[in-house]
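Given as structure tokens, the chain that follows is alone and in the form predicted on its own.
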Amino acid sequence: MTGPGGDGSDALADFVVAGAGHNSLITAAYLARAGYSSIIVEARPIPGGGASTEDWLVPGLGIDACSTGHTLIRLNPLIRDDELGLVARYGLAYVDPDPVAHVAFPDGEHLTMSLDAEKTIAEFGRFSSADAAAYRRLLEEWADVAAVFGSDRFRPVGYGPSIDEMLEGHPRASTWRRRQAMSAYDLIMATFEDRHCQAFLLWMTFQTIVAIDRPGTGLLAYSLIAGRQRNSWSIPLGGSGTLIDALVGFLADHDVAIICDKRVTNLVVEDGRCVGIETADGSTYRGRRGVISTVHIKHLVDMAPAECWGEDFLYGVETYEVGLSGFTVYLVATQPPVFATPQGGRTAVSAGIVDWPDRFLAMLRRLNDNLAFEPDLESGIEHGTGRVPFLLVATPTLVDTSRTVDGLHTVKLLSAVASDPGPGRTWTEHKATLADWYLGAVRRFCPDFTDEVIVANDVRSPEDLERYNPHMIRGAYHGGDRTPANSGVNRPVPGWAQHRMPIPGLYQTGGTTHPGGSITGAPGRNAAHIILEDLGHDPSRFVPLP
């Protein structure tokens, strides 16, 4: 969609937006709602970043590029409460699937996780009544706290109780602070005995593919968890895609312009402020009241001066880690993989595959060093057994038939690598190999996922994927590491937590600031509550605060 000033002579709106990713979006929603106009440039041919739903594989046949679950955008006021109408008038909807996950492990066992509690506790029971106990305590344990923080997510930094204050004076205060500290990792072989449990739980922990072998991740083995548990891996019908279909919708009836294929490389800065941007082929977008950015903040600096940011920012900046690195095979079929147990087939949207504890600690720390852990190197991990440390098997198709094609099904493999394939190595060749190993991997568990049911494939390394989109740095998925140096009052640099940057009239959003990456809207959310507070309005008028 162009509007007014697409070739850049004449455009000019209260706030120039660079990229149309989710966030973004929403951020520019919400400025519309208050009665500010946007222009938003995009470089890629279409808006939505990492929420994209396309077709390149069979026309017609939606595939997620990237997110596929959106369970934790469930939990924001923009869905939960409605509140810019994308469910009530823009057709965004959302199914949660049961079960919830399917996992099958080296020995050949399985377990499924249910919607119902009671169901996935006695799967646990099957391999330790201790370890059917503790899920239930993380269950009923999270559940007391969860509201704590939760809320901190969909609040800018700084505004509102600290956990810390909100904790103060709960009956397990220290212990939850423990649990903070701890790495999820720990955390979990603390809490559970059985390794069948234990790396079950791994597995779902490690979905945001952040190290959960460090310190400070200990959180996730409750929040994920208790989440999924409790809301499913949700999914939006017609795929990932209808959630940007929304917002759009919502922007053109607020008159907000997208403009798409043009790629941002300046800041326009005059008089010490950022009055504007500058794009590829020459074009300039002006905002009256200010730029808001979603620019992967390594990539932000480079648009103005140095001097512009100030020797304590571009530091933080330098120090920034952009996260674990991505691999994803996409894949059409004719049939979806079925997992076969004892008890019969079994099918999930959420599936997948993981080694025991030790491995896949290994593999996190492989990983944490940029190493490769495939076949011919010193993983001890053997190719084409089955024996991978962490795949995740994503299928929405199971329950979301709105997006197929001739009954065809999509399936995703999704893993962590290193962002370099290794010693004489290109990612150009190594990637089939890579490819290969995950395939058959998952055919050791669903010996009916053939070659003959397979129609079409394409392979993303980390290279690939950003080359898709700059924003994923070395295949980065979330915008950058999520451990205690780059979350919260850190994100992405400390003293710039709160959407402002140095350059007065510039803001950033998106994965880069509080919370993170995934599919949450509280960036996009968050930065237009500090956007009109600096207009002066009263911003819980319009985005009011947990």
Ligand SMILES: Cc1cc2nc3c(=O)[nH]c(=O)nc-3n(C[C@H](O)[C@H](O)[C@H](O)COP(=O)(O)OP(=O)(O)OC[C@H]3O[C@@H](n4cnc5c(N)ncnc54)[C@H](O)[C@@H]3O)c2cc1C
The other form holds:
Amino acid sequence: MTGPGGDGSDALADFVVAGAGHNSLITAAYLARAGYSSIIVEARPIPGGGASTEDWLVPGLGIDACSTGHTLIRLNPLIRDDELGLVARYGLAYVDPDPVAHVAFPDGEHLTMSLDAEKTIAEFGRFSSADAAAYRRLLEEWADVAAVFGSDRFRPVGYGPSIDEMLEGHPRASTWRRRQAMSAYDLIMATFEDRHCQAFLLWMTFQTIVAIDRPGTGLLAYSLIAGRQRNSWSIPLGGSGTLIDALVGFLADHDVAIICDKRVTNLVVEDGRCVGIETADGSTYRGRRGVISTVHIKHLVDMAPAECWGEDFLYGVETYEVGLSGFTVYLVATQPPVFATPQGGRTAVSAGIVDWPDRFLAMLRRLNDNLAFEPDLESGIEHGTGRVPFLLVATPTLVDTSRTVDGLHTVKLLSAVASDPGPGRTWTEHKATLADWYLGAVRRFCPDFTDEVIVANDVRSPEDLERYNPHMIRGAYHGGDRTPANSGVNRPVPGWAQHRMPIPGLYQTGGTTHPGGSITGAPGRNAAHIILEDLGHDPSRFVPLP
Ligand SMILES: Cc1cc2nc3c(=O)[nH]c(=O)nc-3n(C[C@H](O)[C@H](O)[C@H](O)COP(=O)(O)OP(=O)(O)OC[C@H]3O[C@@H](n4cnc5c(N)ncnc54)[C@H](O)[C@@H]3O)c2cc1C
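Form predicted on its own already given; the form predicted in complex with the ligand follows:
Time for the whole complex; same chain goes first.
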């Protein structure tokens, strides 16, 4: 890198990267492996985006501000084959919690998912022997096609056979095409008969906050459930941020600069080519070979004149759906939430509460219409009853003491909400009401999780989440909706799914590109493959396709 930038001179590297989420760090890391330098410019005070662990409530106590579970990235060759040595040399380590999950139902019943599939099947059997058999079948049937449906995640769109081609000749191709086209909600309701089993599976399938009542979400009911059954809700020891620490360590060893606290505001376009970025403080950073963005696609198009993008592309961005909004309560407590069950107290890193399927569906319908959860008989969703349609209760300190201080626990309550708090309300006042509602529901099942054990707390509404990370528009966790209109060849815009943007020299990675958000590292690694190809390399030398 030459020139400091910010003082009138331009900083220069092979690539300039806008945003330092885990995906763009991964892209820069693979490029560094191939000998290319980058300057990475990040709006927040620290790199990592949704994979950050911070200690804003109790000094030294690492709280995952966003992601906690890293199940999918474990399948990425980056981690599976430790391609960059993040595990061997940079201290990254994972643990697979067992039990995988524990969920409470409105009638006081519970279901525990264990890493031993036979134990989970036996749990289903407590409610219905037919559902126990259906769960076993679900795992077996998915094992037969997991390689087909999982294969395209770690390849850029259009590289390798399509899923349709891979299904050709499969004896159950027709069944899988039907399941793919259905909604996960319909599929679960058609496959399982007992409402506890149905509600548990809906809870699990909704973990990525996708509207699972929409057609085209069917496979989530298989991939998410079978994935968790196999790999649990895998978490990095020390917190999500240890993935970032490992990447930052790798990048530092390869002389890649990361500059924080600078918001990218404009793209520099010269002679029709993207050659750099400008930040809010007037600094310019130039990339000899190109610019890589993980800025949300809806913000990116405002960073260069409309004629640079073309009408068609702009239409695609305008109609790109940002996804459902999330709501998060952070708690620091002297003890974890312990679910009281007839079999004794139960804890799980990934625990939760769910309502019966009809109320769950009512929640999805309101979310699809972006309607707040007001007390409303029609929706059946009520305040003050200790019932919530969906709540994830994440307590990573149950298995990871390396992030604790004085034995304290970090507990995160996550739910989906409308992006607006409802008529006449503001998030500033309403978020406390909502947080109390969720905490009340937890206490119904975890009676010892009282005010006395909670030593610190914070609440982030959709508005707060967007302020924290501009990539999470309206507090949507995953960079965009993942129904078919916004997935695969359509992500972010039909015809532009291979990371190359309409402005030559500009590449897009991160959650707004295939295969979408979550901690997968897939958009980051896939983008590196494309960029290295454009640089004239055989990209498989550095980023082999699975
Ligand atoms: C509360 C919460 C819980 C979650 N839990 C999980 C979980 O358990 N498991 C899971 O897999 N996923 C989870 N997610 C989702 C996950 O965090 C995201 O999908 C993931 O972080 C996306 O990664 P990314 O690299 O694409 O982008 P991000 O992590 O969003 O990073 C983008 C980066 O770009 C920066 N940026 C954006 N615009 C600009 C700009 N103009 N200038 C400079 N910098 C900019 C941002 O500040 C950010 O650092 C959760 C999200 C939230 C909010």
